[in-house]
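Form predicted alone, single chain, as structure tokens, below.
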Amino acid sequence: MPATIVTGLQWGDEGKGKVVDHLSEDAVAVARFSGGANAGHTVISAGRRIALHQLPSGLLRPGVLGIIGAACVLDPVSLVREMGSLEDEGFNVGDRLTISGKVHLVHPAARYMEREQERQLGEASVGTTGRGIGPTYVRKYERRGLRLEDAAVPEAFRDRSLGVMEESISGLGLGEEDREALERETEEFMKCTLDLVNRASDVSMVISRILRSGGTVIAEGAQGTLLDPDHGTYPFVTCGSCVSGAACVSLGLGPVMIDEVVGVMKAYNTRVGNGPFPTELNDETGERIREKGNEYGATTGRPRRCGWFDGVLASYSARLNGCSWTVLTLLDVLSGFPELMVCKKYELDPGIDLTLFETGARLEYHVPVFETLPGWEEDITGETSWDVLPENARNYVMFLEKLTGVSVRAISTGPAREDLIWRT
């Protein structure tokens, strides 16, 4: 059976973890194909809120294998801690986790590098999570990176790890306190990497065998399309590719092995960090959405910027990813709003419609043109029936469906696993 890709259609935080959790119920494996410790996928299981950063969401399902692809960047220390936390919650990881030996490692020095880079950029800073993702990708493409498979030769790996540390201490001019901290962190980094190297494998071969035997594999993306370095709001983007096509590269799959692409989008828009956001609400309405939706980063805890649904961006992302169908999340957050606004197109100057979509510097000057839709007062939290939804809620979903040109097959109405409507 071919694979299914799950990817975010906005700036991340769309609720991909819950969607993957549902789809993985009958899957053999869930494979993360992008991102690193900067990701935050949250699933509520049996009343417990589980936030995953590097581990595939499928590990919350008994017997499902977890796979981390080659294009991810791996923080060994954070991963070992995350595995321990999951075990403490009663989820046995055991031998269910496989990691590509080609995955690049986030050396602790990368966080010091990133902190200094953001400081130097000042007001022009990207607003990163501070997890060292960017510098790790830089070393990767400079062909100086450390990969998990390098730890198969421990002494050589140790020499190279210490070399990165010394290079950073010298290049950044670290003071004594930071230098001593980095030395301790590097020792822990090396220890955790050596603990993980026995999980290194050829994930392309692992996935190929599962698919050939008729099993299902869910490819789980991180962040969102609008944070993709090629197709997102550059330069305010992440460094790893977030679009569906990246799954083939990271997991070593040919495109013909992909059966469908599932896009996940919120019923409104949010983003973390700096960068353009045409429909942002810097008012009481935006604050109300933030509080009702608990819009604070699972990784950083930072408050997310909130705004109305952007149909231009959603249509762009759905087309770019080749979505077969979509999941709309957090519809329940919009209960109680008398009116809802949806961006249906942009204008650059009054009266001038844009036909060429841009994601670069000019996007911040685009003026959203809104359609006003009636809201609904009823609390729909936990609703599982499409027919029981208020008429205005159903009309809102169908309006977004028309804008994106892709069917909304499922609707999340709350944080719990069971708070989901499936449309036939």
Given for the second form:
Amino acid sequence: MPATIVTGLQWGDEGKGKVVDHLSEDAVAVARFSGGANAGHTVISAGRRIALHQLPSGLLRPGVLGIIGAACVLDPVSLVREMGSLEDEGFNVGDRLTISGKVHLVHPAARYMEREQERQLGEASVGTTGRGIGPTYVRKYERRGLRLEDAAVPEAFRDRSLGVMEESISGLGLGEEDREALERETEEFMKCTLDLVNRASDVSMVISRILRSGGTVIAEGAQGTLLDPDHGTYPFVTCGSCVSGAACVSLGLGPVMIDEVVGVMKAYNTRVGNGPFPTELNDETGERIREKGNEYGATTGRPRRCGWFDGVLASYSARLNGCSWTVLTLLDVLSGFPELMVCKKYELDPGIDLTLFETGARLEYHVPVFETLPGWEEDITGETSWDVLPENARNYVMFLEKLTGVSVRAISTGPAREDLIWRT
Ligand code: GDP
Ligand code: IMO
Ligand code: MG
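Okay, that one was the form predicted alone. Can I see the form predicted together with ligand GDP too?
Up next: the whole complex, starting with the chain shown before.
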């Protein structure tokens, strides 16, 4: 379909990169609409495993354009590096990347600020990726941010960049070593921004032209619904909106221009960083899922927390995003477990009136109620046909489908592009 939004239904890392890569075969453009270098989207292309952080996943397909939307936050230094390493892998970005001039820039000082904030929070820290995401969004909403288009006037941009640096050095009371590092990083920040400024463009215009001429655009989400600052597990969230509605805001598209919303969800749940996770498994089963699923962060390398599939939260996310259909990923990881548990409802902690809260809020007071389903022994890695899946695997998929109320149209059975079952 011409305009499709791909969004994560859990706490990120659902396999959005793989799904976007798969769907972008015939697309004209792939447009990232949320987050920044906190994301890590893994794509296996030409036998190589590539983790994309800020670049849209479609760029791995020759001829597909990449777009970065206005509501993303852009770290120019890491973007320039990412483009360099992609070129080293043999993928030429060239002039295929367009960035909204309105995108806010992650000044290196933002990382120092975030480090200090997390330190002050101590045990209550968010467990951020340390990429300066939060402080950059805060500055944006304080109406003091630096945008890519500001670099069109280099002298003024330089003055403002150095101003942010000075303000942070004194505000944070940085020591000699940090101060020198930040000065070097600010120089690099200014240089890389100036290298990128000629990619600035009116993204809304670019996309509407493609759609008007009948081309397909995939809007690639980052993070996941449960990390959304409004609808996620606040305050353990990221700072940029990441539900499907955010695609319209970031890319400058009216909602009626969207044809489909595809929700991506894992066959179990994971989370990196802190915050409530009702179905978390702090035992050998959780460890086994982590090892089988290679559940280590694509950005920070941190081990991901693992747990059973949470049907209440998945159904909540499917509703919030208005999913047309879903892709269920990493089903192969569950082969070999004699029994699988799925959270189908919550019991509320007695004594707390949770009727005052919306679904998805105050999860720390929720006690999951599980349904136990029989597992399957067979290795299903790389399967491409629904009919050859073991009966228990098919029943598992249909159980999740019923819980979420949205049809699972595709099932991913391995990390590679072709490891996918399309249900007819
Ligand atoms: P994203 O952030 O949503 O793009 O997801 P990540 O790339 O951070 O994490 C998903 C991980 O699962 C990556 O290592 C993928 O290569 C891998 N992956 C994606 N789909 C499948 C699948 O169906 N099976 C297996 N075993 N791995 C998968
Ligand atoms: P992709 O796009 C998983 C998490 C962090 C932390 C919280 C806030 O790969 O799915 P931040 O650095 O954004 O301020 O951190 O959000 N987080 C992610 N977790 N996948 C991501 O992106 C994430 N991006 C941020 O771990 O808990
Ligand atoms: Mg990821």
